[in-house]
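This document starts with one chain, in the form predicted alone, laid out as structure tokens.
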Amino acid sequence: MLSLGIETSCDETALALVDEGRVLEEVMFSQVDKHSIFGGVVPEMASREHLRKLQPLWQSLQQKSGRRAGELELIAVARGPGLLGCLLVGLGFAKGLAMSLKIPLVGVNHLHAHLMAPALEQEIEFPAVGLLVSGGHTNLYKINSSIHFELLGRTLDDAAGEAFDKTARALNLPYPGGIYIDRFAEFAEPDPDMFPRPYLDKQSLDFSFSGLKTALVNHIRRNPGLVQKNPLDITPDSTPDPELARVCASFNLAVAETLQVKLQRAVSSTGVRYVILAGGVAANTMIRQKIKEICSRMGLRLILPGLELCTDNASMIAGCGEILASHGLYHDLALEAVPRGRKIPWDYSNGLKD
């Protein structure tokens, strides 16, 4: 089934063609440079850029793949969670194509797509525990099948990705800051006592990273020399000051060990033997290392997407759309966008209930 995936949930404009779980081609436009001067994504600007770039990217995708619109059999589009204006641009484009080509449309849960992204590269076995770590979400799921996701725990405030970005902002590092913290951490050994492991005294599987962020801010107040003078002078290849590197490594370790403990609790409570780690922050070196360690210690199979499939991408949207369509799950043109903070309904056309 030749499927077009459309991803516009935040600041990446992406289109991809997937056929029977195999990625044929993907094109993407990143808005990072445009938003970096503001230290974060500006929603209205992001929406305008999606609107400006979708049609040229669609033309580019057809040229690179050698496929034409008339060959498409399915349109899959990220319907949420995300920035509402950005999602609406993608949905409008998807609906227009589906209507003009008279082919099925399916709206994809962006979070579920992240967790199913490894299926584009390898076989996924179920049931599995899924740990989704992204800029806006830190969630734990029991995944009973490719379309059945049971939420076990979620962040109560800042997601891990937000904690990284806010930490970088406090240190006056460039945006997006998580990349710089991860790379600078490689220059030092972490101090395991520098920062707390937040919310571990609670036996629930929920997360809370606001306390860790506060601890970091207080550390910076005591050590104002950590704040960089000019982020424009810093590149990913820069060599950090030793103390800055130690702070980055210690913060990295605190986040990674917190995720490690919560994952261990989720696996122990569910009894599953498979773990999926996904989302943009799943590219973090320390997090990947710590999750590999706990899986090895517990005799679990860890399913990791390649680094290209960790970030927001259209291939995972197309792949997840194919999975939904294979179960007879589609939407009509009344499909609605669902912004972050609202539950995404199970409103597919065959009437199955969540």
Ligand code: KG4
Contents of the next structure:
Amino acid sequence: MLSLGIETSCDETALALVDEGRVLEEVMFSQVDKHSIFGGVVPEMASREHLRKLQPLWQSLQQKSGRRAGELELIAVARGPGLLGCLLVGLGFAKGLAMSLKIPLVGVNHLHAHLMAPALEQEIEFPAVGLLVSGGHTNLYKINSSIHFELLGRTLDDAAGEAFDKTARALNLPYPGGIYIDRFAEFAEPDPDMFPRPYLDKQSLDFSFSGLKTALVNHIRRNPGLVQKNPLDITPDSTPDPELARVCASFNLAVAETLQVKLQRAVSSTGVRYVILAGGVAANTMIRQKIKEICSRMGLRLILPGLELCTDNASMIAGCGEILASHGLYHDLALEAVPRGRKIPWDYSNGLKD
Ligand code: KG4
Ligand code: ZN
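With the form predicted alone already on screen, would you show the form predicted together with this ligand?
Following is the full complex, with the preceding chain placed first.
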């Protein structure tokens, strides 16, 4: 089934063609440079950029893949969670194409798409525990099948990616900061006592990262020399000074070990043998390493997407759309965008009728 995936939930405009779980082509425009000077995504600007970029990207996708609009069999679009204005641009584009081509449309839960992304590279087995760590979410799931996700725990305040980004911001590193902390961490040994492991005393599977962020801000107050002079001079390939590297490594370790403990608890309480790690933060070197370690210690199979499938992309939207379609789940033109914080309804229909 030749499927077009459309991703516009935040600051990446992306389109991809997937056929029966195989990625044929993906094109993407990252708005990161535009938002970076503001230290975060400016929602209004992000929606306008999506509107500007979708059509040229669509042309480029057709050229690169050699496939034409008339060959498409399914339109899959990220319908939430995300920035409402951004989602609406993607939805408008998706509905227009589906209507003009008279092909089925399906709205995809962006979070489920992250978790199912590794299915584009390898077979996924169920039931599995899914740990989704992204810019907006830190969620633990029991995944019973490719369409049945049971939420076990979530962050009560900052998401893991948000904690990385806010930490980077406090250090005056560029936005989004996760990649900088990841790379700079490699230059030093972490100090395991520098930062707390937040919320571990609670037996619940929820997360809370705001205490860690406060500990970091207090550490910076005591060591103002850590704050970088000019973020514009810094790239992920820069060599950090040793003290900055030690802070990055120690912060990274605190997040990684917190995730490790909660994941271990989720696995023990569900008794599953498979683990999926997904989302932008799953690209983090130390987190990948720590999750690999715990899985191998517990004799679990870890399903880990390649780096390009961790951060936002349209292949995962097309792939997840195909999974839904294979279960007969579609949407009609009444499909609504769902912003972050609102539950995504189970509102599938059996498809567009012309
Ligand atoms: O999944 P994603 O691309 O977008 C959302 O759906 O939120 O995740 C973006 C988040 C950002 O907070 C970014 O800083 C973080 O993922 N991130 C990383 C790394 N690469 C991206 N965090 C830590 N280490 C990385 N290598
Ligand atoms: Zn995402």
